[in-house]
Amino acid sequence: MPRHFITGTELSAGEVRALVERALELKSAPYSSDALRKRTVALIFQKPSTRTRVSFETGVAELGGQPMALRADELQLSRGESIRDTAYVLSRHVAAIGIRTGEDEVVAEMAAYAGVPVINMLTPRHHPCQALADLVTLREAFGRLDGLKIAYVGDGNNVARSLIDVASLVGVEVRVASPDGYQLEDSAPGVMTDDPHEAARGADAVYTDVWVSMSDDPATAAARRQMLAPYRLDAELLDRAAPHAIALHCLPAHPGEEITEEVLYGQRQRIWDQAENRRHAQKALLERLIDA
C-alpha cells in the first residue's frame, strides 16, 4: 500500500526530523537527487495557487521528474467523473498525486483508491506541506527544533491546525491566540488563548495568516476583519516575543490587515525564506513517499 501525506500525522517524530534535515541538504544542493527521474507527478488544483504550484512544479523538475499540473476544469471531474475513477486512472500513469481542494473528503477518497502516494496540497482543515516548510525555516533560523515556541495569532484555521499537528511531534510548542468563535477545537494539542500578547510573550517566532481565506464566506469578510484586528502582527506584538524572535507568514499577505508592511518586509522576518522552503521540504517528502 502507498504511503500518503494527508494531515502530517502519518509521519513519526523521527521521520519529521529526517525530512527537515533532508530538506536543508536539498536546499544546499538542489540538483543532487534524481529520485523522480523518468517519473511524472500529477498536481490537481481545484483552488488557486502561487507558492504551492510553483514550489511543487519546480521541485519535481529538480528531482528529475515531470510535473503535470491539472486544473479542475481540465479533468472529467468537472463533468461528473468520480474521485474513485480519477484515482484509478491517474495511478496507472503517475508516481504520485498532489491535490489542492476545497473539500477534505476529496483528498481522503483519492487516497482510499489511489495506488500511488497522495499528498494534501491544501484543504479547509489541513495544510501539512506548509507546516513542514515552517519547521525547515525554524531549524534553519535557530539550529534546532526542540524547545522552540511559536505564537500563532489570528484565525484558528488549517495552517494553525497543521502547525500544531506536525510541530508537536518534534518538541515545538505552538500557542494559538484567536478570538472567540475563531479558535481551534479544544482537542488540539497546542496552547489556546484569546490573548495575542500572552501568546507572543517569549516566543521564538510569531506567525500569522490571512483573515479571510479561500474557504471563508465572502459575506463574513467585514465581520472577520473587525474581530481579528486586535491580532495583527505588528512591531509591538513582535517586541513581546524573545529578542531574537522572527516573524512568519504563509502568504499571500495583506499589509495593513493581518500584518504590517514594516514587519512583512523588515529585518526581523523569515517569510520569504519560508516561502522558498516549501520547495525543499516537498522534495524531501516526495523522496520519502515514493521510495516507501
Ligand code: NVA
Second form
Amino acid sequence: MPRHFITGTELSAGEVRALVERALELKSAPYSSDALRKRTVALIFQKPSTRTRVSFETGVAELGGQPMALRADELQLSRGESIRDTAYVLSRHVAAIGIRTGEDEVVAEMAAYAGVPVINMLTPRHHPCQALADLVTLREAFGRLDGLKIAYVGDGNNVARSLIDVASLVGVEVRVASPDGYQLEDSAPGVMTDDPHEAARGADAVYTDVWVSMSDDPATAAARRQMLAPYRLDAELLDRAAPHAIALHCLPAHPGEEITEEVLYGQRQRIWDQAENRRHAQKALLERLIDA
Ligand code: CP
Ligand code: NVA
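What would the structure be for the form predicted together with this ligand, rather than the form predicted on its own?
Then the entire complex follows, led off by the chain already shown.
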C-alpha cells in the first residue's frame, strides 16, 4: 500500500521531526539528493496556485525528477472521467500524485484507488504541505520546535486546521483566535478563543491567512471582511507577542485586510522564508513517501 499525505497526521511525530531536519539539510544542499531520478510526479491543479505549483515543480526537478503539472481543464476528468480511472492510469506512469481540489472527497477517492502516494496540495479542509513548511520555518527561526507557542488569528480555515494537526504532533502549541461563526469546529488539540490579543500574548509567532479562501462563497466576502477586521495582524498585535516573535502568513496576502503592509514587509516577518521553505519541506516529504 502506498503512503499518502492527506491530513498530515499520516506521519508519526518522529517522522515529522525527521522530515523537518531533512528539509533543512536539503535547503543547505539543494542538489544533494536524486531520490526522484528519472521519475515523474503528476501535480493536478483544480484550483489556482503560485507557491504550491512552483515549489513542487522546482523541488521535483531538484530531486532529479520530472514534474508534470496538469490543470483541471486538460484532463478527461473535466469531461466526466472518474477519479478512480484517473488514479489507475496515473499510477501506471508516475511515482506520486499531488492534487489541489475544491472537494476533500476527491483526494480521499484518489488515494483509495492510486497505487502511488497521493499528496494533498490543498483542499477546503486541509493544507498539510503548508503546515510542514511552517514547522521548517519555526525550527529555522528558533532552533527548536518543542514548547513553541503559535497564535493563529483570523479565519478558522484549512491552514489553521492543518497547522494545529501537524504542529501538535511535535509539541508546538497553537492558539487560534477567530470570531463566532469562523472558528474551527474540531480543534481538539488547539486552544480556541475569540480574543486575538489573548491568543497573541507571549506567543513565539503570530500567523494569519486570507479572510476569503478559494472554497468560500464570494457572496460572503463582505461579511467576512467585516467580522474578521478585528483580527488583522498588525504591529500592535505583534507587540502583544514575545519580544522575539515572528509574523507568519502562508500567502497570498491581501495587505490592508488580514495583515498590514508594515508587518508583511517588516523586520519581524519570516513570510518569504516560509514561501521558500515549501520547496525544501516538500522535497523531504517526497523522499519519505516514495521510499516507503
Ligand atoms: N500558500 C499556498 O499554498 O500558496 P498557493 O495558493 O500560491 O499555492
Ligand atoms: N486558505 C487559503 C489558503 C491559500 C493558500 C485558501 O484556501 O484559499
